[in-house]
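A single chain comes next, written as structure tokens; it is the form predicted alone.
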Amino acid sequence: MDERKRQVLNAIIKDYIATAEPVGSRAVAKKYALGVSPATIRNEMSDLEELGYLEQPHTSAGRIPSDRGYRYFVDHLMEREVLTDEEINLIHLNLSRRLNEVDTFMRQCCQFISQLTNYTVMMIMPQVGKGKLEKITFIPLNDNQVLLTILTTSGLVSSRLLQLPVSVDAKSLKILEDLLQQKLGGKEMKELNVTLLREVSNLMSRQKQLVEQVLELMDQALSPQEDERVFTGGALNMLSQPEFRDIDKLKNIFGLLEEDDKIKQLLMQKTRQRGTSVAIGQELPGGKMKDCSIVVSSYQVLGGMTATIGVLGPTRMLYPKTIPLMEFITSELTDLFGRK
């Protein structure tokens, strides 16, 4: 492509993520001081439409970017955004909240990612059922309520409430906990089945029936169920999107975002690639989301493992600020997990 189709496709993408409205000859030759008339920008686009890089989708209307020529865009053309100071604060602040519990650490990312997207946010985190034991911890609330907290080498924090039959004093849980972390610690969590808690159960001849009820909670908390879990925001940021307001097209996307299976599907065909990756209109699987694109990235969590974040929006997408935004993100998530 020479460098005259280039400026003109360059810019008819950057006016249409901005406006949402087919781009005329005349309103580039305007905006964007090419130094040529608005009828050698009209061939221009007509060359561009017959190579596949615009469509027009009226006939007396101007053009729209095609698949094709916001794939050219991204990998070619794109320069992309710094983040201010403000924003770099922002992230920084939301992500510094203390990681007790992951699945509400990853409930309130995705709806912060969402919120500074304005796109909606979809994440897969490696389960309990991942990883190995790293710490089992009692923490008693009164005499028959005990916090049971479980800590994997994947970064996951596990945590049950235990409703307990006897009264049990402190020194008690102390003993309890230290010979759960002796015969437990290190293993592998799928390998933590009822079998093995009942032989380690059977090691304290005392207060057995606080160790029967205390082991059968254990195995609900530490049973893997799923291999990552799914969490999703910012579903509702669709709607105000000019292109979703066709109700057959916001169904696709909100029946994809009520089927765990399917973001997985969506998120780790992208995750094959390393760092972050761009799936764009009829690149998405299925077919059904052809009016989307989604900016997928990955990061590390305690043990070696991958975490997943993809942001989904429509093919209008502010490509040049939500790639660098993702790239931040995650790698402060990793530093996060790391420290954590």
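Numbering follows the first chain given and starts at 1. Here the rigid core means the biggest group of C-alpha atoms that line up within 1.5 Å when the two forms are laid on top of each other. Source: prediction; values computed, not measured. First, how it differs from the form predicted together with the DNA.
Once both forms are overlaid on the rigid core, the distance between the two CA positions of D246 between these two forms is under 2 angstroms.
Once you line up the core between these two forms, the Cα of F112 stays within less than 2 Å of where it was. The Cα shift for T84 between these two forms, taken after rigid core superposition, is smaller than 2 angstroms.
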Given for the second form:
Protein chains: 2
Amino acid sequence: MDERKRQVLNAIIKDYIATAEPVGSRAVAKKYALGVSPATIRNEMSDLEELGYLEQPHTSAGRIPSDRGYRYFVDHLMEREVLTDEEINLIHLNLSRRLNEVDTFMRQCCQFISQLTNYTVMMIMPQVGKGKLEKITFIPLNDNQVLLTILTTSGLVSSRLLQLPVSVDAKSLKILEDLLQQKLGGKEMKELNVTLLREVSNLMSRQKQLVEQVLELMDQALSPQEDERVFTGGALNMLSQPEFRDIDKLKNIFGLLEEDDKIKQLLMQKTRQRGTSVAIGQELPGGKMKDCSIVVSSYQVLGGMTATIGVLGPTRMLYPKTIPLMEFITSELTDLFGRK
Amino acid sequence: MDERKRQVLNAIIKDYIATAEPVGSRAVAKKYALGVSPATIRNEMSDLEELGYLEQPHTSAGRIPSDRGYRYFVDHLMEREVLTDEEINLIHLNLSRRLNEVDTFMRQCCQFISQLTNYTVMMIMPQVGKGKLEKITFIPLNDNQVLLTILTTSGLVSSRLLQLPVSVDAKSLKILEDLLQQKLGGKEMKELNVTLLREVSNLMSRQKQLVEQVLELMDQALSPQEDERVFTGGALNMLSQPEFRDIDKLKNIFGLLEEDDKIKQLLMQKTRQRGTSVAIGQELPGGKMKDCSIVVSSYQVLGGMTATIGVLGPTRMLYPKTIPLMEFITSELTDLFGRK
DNA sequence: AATAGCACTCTCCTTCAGTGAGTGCTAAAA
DNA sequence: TTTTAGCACTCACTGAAGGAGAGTGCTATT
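Output the structure of the form predicted together with the DNA; the preceding block shows the form predicted alone.
Next comes the full complex, and the chain you just saw is listed first.
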């Protein structure tokens, strides 16, 4: 893999990313003045194909990058674009705006990033289940309804509405609250399973039935299923990509976007790596997304938890732009959620 | 418009709904034994076209229903399908399941209805802003964060996290809470604008600055924009409709689905009518959705508020199935939210 | 008033040749 | 040995032409 091969590969990938059309030897020689003739380029292209970096849709067409080609491009060739001041300002403006409840914030964030990148965005929420419980509160709303709010060390608030089958007076509730606070405060959220809760319930022998019911509701409300919400935005952007003119491909992708579990799987797989990573084409699980890539980036929240953002686009993605963008955004988010 | 014309129109629309292909005179005569020859049918079809109920894609093709034709079908011709026991059970099962926080419930509801109908579903949440304020609570979480929860007469809870720029002690907060409760309790939510809040703030002269800030945050948090959340589900279903093989049409529709404001507009327009109503093709505003219809249905929530569900599909929609389905679902929801 | 017959229209499909972009190979030049 | 020019070849794409098929509209007949 000598220097000229790299130049040729770089040129082809850049051109293909820009045009979505197979790139011919003549075009490379012309646009990216490498000082050699098309014939020479052809030889190099032939070599690159043999090495697995390029593909040919049919014998008399130009070349397109293979997944492996993109991988090499991302790892070794591309020159990262530097964010413009304008973009930086825009990001600051949009991310610093009133720190809402997590839910709203995530939704806005998705929309904003999808506008910025022109790709589809998927996010998973910082998992409440992973911090330590800091404060637990019951608010009696009326005889049957109680609002349960939980604050974790990560600074996240999660609130759930509990429908009680029997009425409870405020005093009993207060006692229960104090007890739970005392027993559960400082514990890891994920330890709050039925077993532990039941232990507590044994202590409250007086109103055993009530306690049991409250605890069961709590357990249910805090289940991971409820916990790890998935957000998406900018699915529309997929429709503008020429590679997804085909309805069947679109069906695959939109099908995935409506299944939260699949998205989680997709994002979690890459989350272990710190910072920003890329999965290209076949590197994605399932095989249904062979023409897609995702840029996955995590940000830290207080308490050592991570939240994850994924940008989904065609393999022919603007990596040199998208990757720095996501790195910057997640570092901003880490800042935002990292300081109290 | 004699009986036979109606039979012919009915037959054509039923056939077109089933096949999405222009319907010819021969096909009508064969499948829907009307006891007359294709030639006779042709004459009737020609008349129906003159009356505006049918259209012809080109001279030598069969006929397809016009928007007006569908309208006549929905209003006068169609035989409503009766829900099967299976469907009724399924609906019961899915709607009665644990009454979660509104948010989660709405999301699940959207998904469920889109699966049931095979169309795209849009919902707007019961508007918190339309009930009366019943109970207001501050929960101090730490020095800077306060959780504001509001219960309305409709039985809905809405909670918002407030970030205070200065720290507040619990006692002051309690005083403020009591005062707000006293002054604002029983007031219509939509009256809770800055003016009224400021009035309150004048009463709290001691800690004026703090109060101002809290109130401003409250006002912001309760703004209608935050209030009227829009949910969608089953956008994927659109991709299976043959009329939306065309990417540009899809873009229009998906574009709309990502704009909450447009959806609100769409649903609100029809909401005034009680019960279930249908908007067909050009009857929809904007002109971008000329091949779509929506079935809009509202359900009542305690306190006289209404929430709205819209089912979006092609004009060639299974009206006889979808309309009864939506009527049943909304009546179930009214039941569910109507009883305490 | 309903129907059979028939010419006519228009789309869709297939075929076919022409065009152009691009390759791969070979032989000559550097 | 590497690079280049030349050239034949391949293959997708386009547009024209022709045939098939579905369906209509008109007219004459029942």
